[in-house]
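One chain comes next, on its own, written out as structure tokens in the form predicted alone.
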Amino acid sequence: MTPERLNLEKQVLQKEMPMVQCVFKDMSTSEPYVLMPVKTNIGKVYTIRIDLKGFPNQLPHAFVTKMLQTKSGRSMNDASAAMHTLPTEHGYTRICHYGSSSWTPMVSLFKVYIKCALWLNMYELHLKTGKDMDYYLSHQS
């Protein structure tokens, strides 16, 4: 990510959401992430992690910072389309929020973090339910 690219998705977060302190990690390697807070309807706090790796050109892979469970007890640790999940890396459960093919450069860390948010509050009704996330997500490709 160049400078100028950072620079600019600072603003928009600082903008977006003035009250969420956002922490950008390792900038100089070849493995920067960020680090946001995410409270959710119900007033629990989770962190996320979006490796920027690649990004803005490539579709970053974004985690809850804590392996996850479903309602049932299983981790979510693997590729589940019906909990819109992906395969975990760094010990996290991986979110599904883009598609490949619906990714652009244009696409902002914030619009990122909002499907994040949007995720854990599914994630929160499926905790209650027991309906998978597909009953309140669709997904894109």
Given for the second form:
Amino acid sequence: MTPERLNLEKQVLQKEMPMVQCVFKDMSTSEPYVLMPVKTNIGKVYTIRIDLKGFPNQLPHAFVTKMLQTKSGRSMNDASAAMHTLPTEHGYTRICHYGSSSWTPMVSLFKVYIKCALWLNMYELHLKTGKDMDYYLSHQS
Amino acid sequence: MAKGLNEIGEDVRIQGGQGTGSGTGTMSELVFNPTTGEFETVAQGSTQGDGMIVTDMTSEGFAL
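Form predicted alone done, so how does the form predicted together with its partner chain look?
Below: every chain and molecule of the assembly, starting with the one above.
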């Protein structure tokens, strides 16, 4: 990511969600990432990790920094259309947000954050209702 | 009055084009509150304050 794009991303994040403390890590390495807290509507706090390798030209991988489990107790560590997840990396649950066909370099980290935060809220709802995530979150066409 | 997560979930479902559910229907918007970091759904045209409408991010769907 160019310094100009990084500054732009930081400006957008600061403007759109000033209360959320985003921490950019290892930005001078080949494996940069950003950590962003999410508080769901029921008050539970998670941390989102977005890997920035290749961003913005490549779709960034996004994770919850733990291995989540479904209501039935199954680890969310694999690709699941019903739960909108992809195979785990770092030992974390990987969120399926944008598809590669819908990704463009114009998509901001803020948008990825919003989709991940919404995903987490629907995950909480899944834990409550038992309904799969794709009951709430539609699939990209 | 703030909506519960169940109601928001049904609104998100409807905004994504998935049935009619029991939410408030297609005349609602999903709003991200930058102060609380929470999502809200409000009737279209009724947004006030500094909340950002993010309905489009829902309606475009998720991968897989």
